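To begin, one chain is listed below as structure tokens, in the form predicted alone.
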Amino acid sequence: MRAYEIQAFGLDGLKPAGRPDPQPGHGQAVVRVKAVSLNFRDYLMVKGQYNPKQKLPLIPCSDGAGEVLAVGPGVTRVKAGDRVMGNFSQTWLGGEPSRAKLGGTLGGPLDGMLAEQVTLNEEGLTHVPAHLSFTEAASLPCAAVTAWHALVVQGGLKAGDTVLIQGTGGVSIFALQFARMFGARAIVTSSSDEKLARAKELGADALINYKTTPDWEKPARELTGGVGVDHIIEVGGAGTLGKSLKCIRIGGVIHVIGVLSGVAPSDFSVIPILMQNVRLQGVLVGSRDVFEQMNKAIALHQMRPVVDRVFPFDQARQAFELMAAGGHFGKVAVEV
């Protein structure tokens, strides 16, 4: 079968490779991969910046969907012909995260989904909502679960809340869709008026271009009558956390998800956290139980993920280049 391997760190080290067709062992299923989606984590893994000690070669990409080809002895959770997605963590089935549960993530340290076929334990598979295509389903395991886990599970999102969403990447657009699903108000920031217009079409209530309005925290707070927002999808990291603390309400939650602008703020103060009773909540994707809970809501509301660009399998490198450039809105996918 065909696959892509990280044979050396860097985009030049991402190479097509041949591997033997997999065979299912006890409790395992072989999945014919139909589509894969990219996360920024996958790009960092290719570059060697996510885990410089990662053993190579490695098949990248945590997120994918496909059809079960065959199952091994003892398998009862899935059967041949089922449409399935791989869970981001093959070992985090439920409950709180732990070192052991987080040691079984696809696309590093385990081989990922950017291959024609993969073998996964039956417990690491989740069924695709019936109304979604394989490409749409491939976008769910990491970005969608992260947004759902942050806002719904950890944040207790409710109707009438105000959510400030940084950017228009995968996690951010899912956060926008979930905010609308729950009847919450969504404020979206971006450096692109074109992307902001697309966010408006998806239901964003207010838009802020942080390039033309660098002090975006001021209009964000003004949009709440000076009270501050209830939730912030914080994907910027060091460069945006200080501003987030200026527009969060007393007792609000900043969901720390990304570090696109760096990891070490030079002017960070803990005083606003103390004085405003703010919660900084790290978000580590989510368990299989959270994934399945989210899928029920997606199916009920017939929600469709936003897949901006789809590349053929032989252009996987171009998909990573688009991810690196940040030129996408929502998700970037590769059809296998």
Ligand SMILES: NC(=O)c1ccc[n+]([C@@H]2O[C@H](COP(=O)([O-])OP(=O)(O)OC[C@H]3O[C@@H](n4cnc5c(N)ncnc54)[C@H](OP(=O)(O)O)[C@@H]3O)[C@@H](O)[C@H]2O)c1
Given for the second form:
Amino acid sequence: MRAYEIQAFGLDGLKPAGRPDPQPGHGQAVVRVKAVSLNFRDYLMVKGQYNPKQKLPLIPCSDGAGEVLAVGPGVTRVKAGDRVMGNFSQTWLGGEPSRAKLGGTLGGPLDGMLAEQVTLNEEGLTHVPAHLSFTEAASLPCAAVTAWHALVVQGGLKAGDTVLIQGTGGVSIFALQFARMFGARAIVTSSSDEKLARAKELGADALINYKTTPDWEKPARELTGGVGVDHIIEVGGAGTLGKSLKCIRIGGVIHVIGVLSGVAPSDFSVIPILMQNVRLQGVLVGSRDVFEQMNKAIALHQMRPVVDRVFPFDQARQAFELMAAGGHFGKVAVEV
Ligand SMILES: NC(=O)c1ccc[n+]([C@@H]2O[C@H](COP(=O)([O-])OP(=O)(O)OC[C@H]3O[C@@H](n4cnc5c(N)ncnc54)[C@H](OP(=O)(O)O)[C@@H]3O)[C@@H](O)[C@H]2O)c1
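What's the form predicted in complex with the named molecule like, now that we've got the form predicted alone?
What follows is the whole complex; the chain from before opens it.
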């Protein structure tokens, strides 16, 4: 079967390769992958920036969906023909995370989904909500679970809350959709007026261009009558955390998710955190239980992920290039 391998770090080291057709062992299922979606993490993995010690070759990409081709002895959770997605972490099924539970993530350190077939333990699979295509389903395991785990599970999102969402990438657009689902108010920031217009079509209540309004935290606070926002989807990191602390309300939650503008803020003070009783809550995707809880809500609300661009398998490199350039809105997918 065909797969992509990271044979050396860097986009030039991402190569098509042949691998033996997998056979299911005890407790395992072979999945014919139909679609894969990209996360920023996958791009960092290819570049060697996520884990420079990652053993190569590695099949990249944590997120994919497909059809069960065959199951091994002892499998009861899935059967041939089922439509399934891989869980981001194959070993975090529920409860609090631990080193062991976080060690089994697809697309590094384990081989990922950018392949025609994969073999996964039955416990590492989750059924696709019936109304979704494989391409839509492939966009859920990392980005959507991260947004749901942050806002709904750890953040206790409520109707009437105000959520500030940074950017319009995969995690952020899911956060916008979940804010809408819960009757919360969404303020979206973006570097692009065109993307802001698309966010408005999806139901964003207020829009701020962070390029033309670099002090975006000021209008964000003004939009709440000076009180501050209840939740922030913090994907920027070093370049945004200081500003987030200036527009969060007293007692609000900053969901610390990404580092798109760097990892180490140079102008950082801990004073606003304690003086405003702010919660800085780290987020690391989520467990299978969280994934399944989210899928029930997605099915009930017939929510559809926003897949901006779909590339054929032989153009996977172009998909990574689009992600690197930030040219997308929501998700980028590869059909296998
Ligand atoms: N902790 C976790 O569990 C977890 C899970 C998933 C992702 N992440 C991290 O979260 C981040 C986003 O991941 P993703 O897969 O959603 O990425 P993505 O789809 O590539 O999103 C990129 C978008 O982020 C926005 N952005 C970039 N710099 C920004 C800044 N300084 N301020 C505001 N927005 C900015 C841009 O939106 P515009 O084009 O609209 O400006 C850009 O298009 C990455 O750092 C990723 O590693 C963490």
